[in-house]
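The data below hold one chain only, encoded as structure tokens and taken in the form predicted in complex with its partner chain.
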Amino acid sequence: MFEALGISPYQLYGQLVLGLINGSFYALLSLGLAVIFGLLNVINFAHGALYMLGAFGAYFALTLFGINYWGALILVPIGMALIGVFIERTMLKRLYQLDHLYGLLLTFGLALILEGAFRHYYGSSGMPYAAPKELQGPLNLGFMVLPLYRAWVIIVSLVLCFSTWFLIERTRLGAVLRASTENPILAQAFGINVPLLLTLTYAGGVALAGIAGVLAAPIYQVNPAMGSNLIIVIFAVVVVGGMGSILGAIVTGYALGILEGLTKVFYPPASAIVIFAVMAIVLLVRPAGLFGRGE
């Protein structure tokens, strides 16, 4: 029926593949980053940065120790973690009494000075990753053929983002960081270790920026500036969803992304802003986002 247009169903069906692989990345990090935001009230711009770092992990991961993509899967996202526990410990932490500004500029030095070290030391031209071999070659899916490591990272994302969904909405340790991001002085009378709550969010944050790096290696480039060019949509996603929204963050990130991919089809000169312009009447039609439940 598109043909009318001009348009071609399988130009139509990898546009929203393409558009469903983005919508897994900007899914997995602005959820990072909504989780990051309840708890801590930090605006975390260097999540961009780390992302790339969790990429860069894979790559040296790869080339200094032999650590294939499996393996790099593992161990990429548990270092990760480790950082953002240095980073919370010895720096966010001591921002936790002052406004938000604050911590974004913070995190926002760590980014540029992430960034630039990288760009020194490896260009801006990127390094090549191949995917696994396991995961090489096309899955037919019957209306099109679909390169086999594209629809594992659909996959694997899917089941982050609900893992952490579940973990967040269903479990005991779910409602200990709701309560304690609601109100984390009551939490604390309680009984509740917030600030290690805080240190372990943090972690956990980092570490989901870790995997979608891993992730990211084999379909962009791995690249000092692959994070940068991402954050301001994820951060577009983020205040669509709602701050600090996690049903939002995901089911906003898939479908910008799949809103991204089909802009692409329609009309391609409106891709490039079709994310932003969302953004723009959503916070005029409902400031708290779509998801969020507004002060």
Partner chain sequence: MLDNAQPLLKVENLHSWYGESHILQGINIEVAKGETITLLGRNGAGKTTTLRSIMGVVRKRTGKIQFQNTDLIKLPQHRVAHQGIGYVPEERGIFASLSVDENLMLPPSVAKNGTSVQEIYQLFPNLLERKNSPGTKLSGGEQQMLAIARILRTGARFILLDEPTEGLAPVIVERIGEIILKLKSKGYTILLVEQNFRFAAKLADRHYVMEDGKVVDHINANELTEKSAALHKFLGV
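Got the form predicted in complex with its partner chain; any chance of the form predicted on its own too?
Next up is only this chain, free of partner chains and other molecules.
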């Protein structure tokens, strides 16, 4: 069937896996955005820059301190969470009672500052970051050979995404988080420390961006533009899934990554716009997104 279209099964499988890998990063990053918007009502345009900062954190840990990939995978998200605490406590907490536009402008400016500073000191060319030896080499799937590190990225992304969804949607802590954002006055009356929960929520979203940056470092070169090249796509994924929908961000991230991979097989020129075309169609048919809730 596919041979009649001039497409080999191996080419199709390869693009499907590539789409799944891209979808893993789309899902992980859009998850962080959805958590922050869904619980804090902040449109965090700095998410791409924080993702870039996570990749640079892994690079600095190795080159400056000799900390390998496994150490960076633990320490960088912790460091990014602390950066998130600083941003939320010193900047974002002043904007919660204002229009969403103020948070968007603040985080957009923060993204420009971070990217501009790293571009000034490290230029535009990427810097390599090797995958750990334990994850180097091929993985034979029978129908194709998949680099072991890419399989690792897919598995870690799935575990993180659905663990975060379970934490927020199916645990008491998640219920407290949702209650604290939907009715903070009532939550405080029950003795809940709402400001602390808001800070931890933003820190958790930033930590997810940091993890994605560490995972991406061995696949994509570490460079200051890696976040800005991705953030528009991530916002499109969040819009399609539904602003603030945790499950929507995960499912839509993987689905649109796979769709993008398939488009590269059947009509490559459209692969750069297919996600935005889907976003336009979804907004026309269902403005709240596929998993979003209307007003």
